[in-house]
Amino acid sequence: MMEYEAHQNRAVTLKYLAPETVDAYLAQCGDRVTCVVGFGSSPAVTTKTGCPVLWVETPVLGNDAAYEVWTGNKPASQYQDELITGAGNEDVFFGCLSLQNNAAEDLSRVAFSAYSGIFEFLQRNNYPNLIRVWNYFPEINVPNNDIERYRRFSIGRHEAFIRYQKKFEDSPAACALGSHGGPLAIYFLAARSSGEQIENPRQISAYSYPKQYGPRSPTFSRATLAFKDAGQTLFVSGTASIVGHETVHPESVGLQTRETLVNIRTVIEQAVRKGFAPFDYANNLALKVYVRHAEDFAEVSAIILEEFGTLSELIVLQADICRADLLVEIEAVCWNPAR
């Protein structure tokens, strides 16, 4: 139980998993499991333990799938309605939920549906922080009744907030990227505790991006400070290669990927200014790494061990970016082992 006893400071802990791998963990981990997410061109053998798994059809590069597993530092139990899958404790709530859709279909119907289940399970169940979101659906870049899907996504979402009475101001972190196929598919981590939203001076904030990026601004933050009284963990969004509201380097993927890792250390920068202590990258630090370009998969990831070193969670995945001319983008999870 080494392994897993040695981050139980942790509020949450990430792990990426291989398929061979993924079972002795989750045995070890027991009813401390929150969320177990798979990734892959299609559907790996279901888990042995039984632990629910929501599938997001994405190639894994490097190998033919993977696994991101949540756990928490205490017991969680599981739960499941209509809409949402998921385990919470005292603490913390995992929540997984798929919807279908298709092209023709307005995603923004979709968004709003999903983002207002979320909102009322919030409510009922007395997680009113939500910390972070993952959103998963195909043709991201594909127009849909002449507006592109990615920022069909986008009006829905906003508009849930607003119903809901959100100030865009505390949205959580998040990303929404393309997969190969598949509902769209999401997942959430919501907490009784609230966390603090951190911005990039380099950067607008997504929600004040102007018209030029759809009807509804993009409602997300550039992280989420949470957990400050226990295992005090950083949510670093999808970031990519831009600055100001604009896309640079549009051309490079390797231009675009040092881009994007100013970006991510500019915003933990900033955390630490708010009371973030500065970490090792080696053992708290976790990338989720996404190209467009499968070829692109050996430049990008040289470029990242020239950056941190040898990290001992990251994986990379091929899909779709919310804007065509992006070529990468990264998230991060990053905790400080002090607390």
Given for the second form:
Amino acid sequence: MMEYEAHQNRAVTLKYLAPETVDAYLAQCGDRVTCVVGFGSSPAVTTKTGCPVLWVETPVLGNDAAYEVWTGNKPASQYQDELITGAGNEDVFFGCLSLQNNAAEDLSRVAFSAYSGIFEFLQRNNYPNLIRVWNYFPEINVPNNDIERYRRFSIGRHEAFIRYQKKFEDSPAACALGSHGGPLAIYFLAARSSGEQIENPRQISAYSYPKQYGPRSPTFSRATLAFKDAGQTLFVSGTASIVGHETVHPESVGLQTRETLVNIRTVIEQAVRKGFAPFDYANNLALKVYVRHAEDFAEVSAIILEEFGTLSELIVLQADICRADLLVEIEAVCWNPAR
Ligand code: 3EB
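Please supply the corresponding structure for the form predicted in complex with ligand 3EB (the preceding block corresponds to the form predicted alone).
Entire complex below, previous chain first.
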């Protein structure tokens, strides 16, 4: 059986692939492909065989590059306008945006126009539910007109949520990481059916963070439980060593990794309370790990192996995290094999 066919019960599925295997996989998947994102130091706009790629300039630890390929379980049509490139089927849509931003320009304005464009697209095309958003941009911890660029980004995103009358409690799962160069790169998953937002009882909701983390709170939920009727999928946001609203273990990447995994397990337990079935990690959990310092790769990888065993989908990237004292962040996707 072809690899992607093994997961046709999933509304969407993902694979992390090395550059030498991506084109063969894309050929197998045909019109089920909805999104291809490349990670690595040497940007490419397409794969070898010409499939368009959203490139994110973050070194991949243990390889030169990695591709994240999302497929749906129905034929998808390609979409392109001035802002958004993507593909969707009758249930889901994946969109990619790439916005240039020079150092002098206020990043909050760029973020505001990106999110305004996304919300307008979703309204026009009847994918009303934003499920998951990935955000990458360079110099995330560097000031931009006296405010850190991550906080500038959060301001623009927050203001777009207000402008389009989005309730913070309905915010998508998300992540925001520092790339090593290139544009503001955003990709998102939206759906016809609504997801259920899940918070972490060990953490204050990000949209309620106090002002010490920036003048406008980050608008994301800790996780979104999507496709409840068929192909149940839990999208866990970028998760870090934060308890309440504070960073814990600022000095230790090992302890930060362990605290992060407790947070991820806690979020998964909350989803299980809402009807998500327990699952086997080896085949139904995908992890994307970001480490600030490449030299922490071995230590973080060993802890993840100890915690979850060998996972079929795992990549480790080097990226800056959105708080200067965070050394590691981990995001997850889990599938309910039962439905
Ligand atoms: C945190 O928990 C760590 O701004 O979209 C995690 C996930 C983080 C998403 C975002 C930020 C974001 O606050 C940082």
